[in-house]
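Have a look below at one chain only, the form predicted on its own, in structure tokens format.
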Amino acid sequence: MADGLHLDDITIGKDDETLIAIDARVAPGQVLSIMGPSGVGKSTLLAFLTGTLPPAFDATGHVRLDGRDLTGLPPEKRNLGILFQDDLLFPHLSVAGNLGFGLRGGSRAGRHAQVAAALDEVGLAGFGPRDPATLSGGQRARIALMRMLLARPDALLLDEAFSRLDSARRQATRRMVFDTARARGLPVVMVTHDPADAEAAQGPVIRLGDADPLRSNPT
């Protein structure tokens, strides 16, 4: 049974200084916004969640997803999808090749059908043979999202994922990501410095960067 993403008493520090202290739960389909200026440690939190935190940091606490403790697992076993501010599409692959990169198992025809359905879902039917370089920023963002979703993640992490888009594309892409997460019941942790992102998410907000690194709870 889906129980969401639990950030249980997480504390991250470096050189005897506490940078982040968070205790929160993100329900299925909910978006938790982590806000603060650059350099405050937002991406450091995501690194802890994905299991890629550099050894220079000290961290305690647990990450639990639908009752499963992810804390000691390697990144590839956590089944977390992440979107960055750069779409990171593979330039040597077609759009279809990018979408199919994470698909494993099944027949070739089945994988092709999944890719075609993904393109249709984001309004890009027929774009499979295209070179990613020919896509607009909004189209690239949609392909990056669907590539991640085809890997069937159990939760989504957004690292300033909308910051490179212009205002119109940002609103449309943001709406698509949030609507998809709600429809699929995926908990989302979004790192952002833009209050408009948090407002659109309509979920709890944790603000980092206060003078006192007190334990942060959703507001």
The other form holds:
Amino acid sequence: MADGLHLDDITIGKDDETLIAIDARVAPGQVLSIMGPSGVGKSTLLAFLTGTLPPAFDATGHVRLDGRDLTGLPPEKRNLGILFQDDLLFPHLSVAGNLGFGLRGGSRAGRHAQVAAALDEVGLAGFGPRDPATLSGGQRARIALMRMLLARPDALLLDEAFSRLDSARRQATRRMVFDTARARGLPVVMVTHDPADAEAAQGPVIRLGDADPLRSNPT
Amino acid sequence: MSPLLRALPALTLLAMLGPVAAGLWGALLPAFGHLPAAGFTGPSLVAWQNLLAWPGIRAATALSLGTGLLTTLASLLIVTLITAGWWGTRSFRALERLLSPLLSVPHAAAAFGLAFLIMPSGWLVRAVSPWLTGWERPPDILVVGDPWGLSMTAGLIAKETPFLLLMTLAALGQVNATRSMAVARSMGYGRVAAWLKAVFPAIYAQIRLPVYVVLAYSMSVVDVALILGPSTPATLSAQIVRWMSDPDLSMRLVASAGAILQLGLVVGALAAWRLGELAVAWWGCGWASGGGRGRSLDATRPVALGLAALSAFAILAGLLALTLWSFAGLWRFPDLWPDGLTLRSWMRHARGLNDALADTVLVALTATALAMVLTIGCLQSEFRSGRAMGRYGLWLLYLPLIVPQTAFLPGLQTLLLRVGADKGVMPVIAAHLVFVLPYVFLSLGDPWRAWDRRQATVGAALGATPTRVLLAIRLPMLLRPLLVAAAVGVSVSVGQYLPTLLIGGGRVATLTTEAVALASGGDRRAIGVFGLSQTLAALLPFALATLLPLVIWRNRRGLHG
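Given the form predicted on its own, state the structure of the form predicted together with its partner chain.
Up next: the whole complex, starting with the chain shown before.
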């Protein structure tokens, strides 16, 4: 039942002060952009979605994905892919090791084939044995994306995922992520401070914390 | 989070503080005349009467206070002046590289080394004899073991200076010294004055507990006192150990009273130090806001460099003397070098060395492995619950390092004796754990917490359970700090003297207990062999901790910051 990602009446607060209040639905293939200056708790919202919110915060509301209620689930059971502004490739694993990390089950040969195909898809065929630290920023971003996709997530979360890339790379990577999401019918929540990101996403935009965090209405 | 992981912090506290509390309790009863096993039932003041009747009591009390306060003041002063005068310079980095490995040199080895330098037949006298002094025989002066405990204090200063320097360097990571210095110096403050007025207060707040450790430790140390300290009368802590090993069980009452006295002295000295801190802070605030540019203070820079270099030299040259003596053939006074080098001493002690090494390794590896598991468990539990250890947690970590060993180990031994658990290596391992745990925790805590927790989020998003995130991502990424923490644990255990001696009841002989036991005999070749072995046993793990990550992650540039 692919009816997208529902953020039902979510409020996140700390010390009796509400930081975020949001109620939204993201359809499959659609990108919801969350905009706002740094420090308004955009990443806190994503931490709530992934289930990694520190206990100092109080949160209410529900996250539902294709009819599944994720709210109480541990992070590893949520099936949400996430990309941060740093690629966060595991530095102790090879490129292939990173890609294989998220693969579920399958034979050895099958996993090998999937990793090789993924590398091929992003134009990095033969990079499997490489040390991720020897790759360029753009190459690393592509590996991080493929690593996330190979785990077959049901939705994507982007935490300033493009802000570290130079502008040429940024457009290409952005297009690749959005196209993939659309092709696979994945709902996307993107947190960003860059209006160009939101524009390229061609989806709804929510602005947080312009004046008062309480008045964060969807536009 | 599994119940086991949830229970680990409590278990760790118990392993660390349980023996301390039990040992203090076990000293308190006999100190007031209650030791049924030896036929004494209290309460009575007989132990205190006997303690006060001991002729050395005044000297021992004064020695404990004197060596403790002098060592702490001097090493803190050297460290403060050297960082104030030289931080950020090439000389400072050179000194830092020189002093860091010296931290793991065991106290006993450093003390023996210093003794080999400064005693009448030591290297320093040989270097100037007979051409300058005219001495054909060692002069008859009491240097090592002087009644004021000065050589003992010198040895402690040389050993505690690297410790406080490393603690200061760690504290510098939390303090923005570069900016404060830039601001102060742009206003015309001298380098040293700028540091003292703008940076030092923040640094001291961070190194306060390590300073307390130095004070408590140098007031009550036993192995260094047996090697460099006076013997008639001995220091209070050395005398406590002597009473503990007396076949007359009634002496245990006196030892217990001594243990409580030693604890009281340390608590009193800590309180006095705290008052001193407040006074200096009150005066210092006025001094700092008084606006004096204090450029003349920069005249201390060469002095500070000289003192720090001297403390490094004392240990390095001492180790060289130990090494040379262990290989020395005939080496007459006043020759600067031995006539020849030989393996004879090593061969003669091969068996004893082997046995001691086996016990040392067994105790050190087991205690370190336990400490690593408990520490990782605590840190993981902290990470999973998202609740950080507070200020009190840090105090609890430092507590076993601040309570003097001679205050609680005698009582612990008495308790173990009573329940018949005073045999074998397990109690020794448990006693070592009390000291290994805090150091392992302090070593691993910062790098563990500095790890980017988004890596865990990424791992979980890829479907990895917390256990898989720990085993497949976090531990491999933290290999280097994990190995360093293990090396710290091993070197702390290797250096322990009193826990092995008292809790092992003489049945567990490590390189350290064997080396210290040689102190009274004066066989320099044997001391050289055991002292050097002890040093190597403490240093080798650090070499491994440096080399292994380079080899294992040789193709992983991202892990070599």
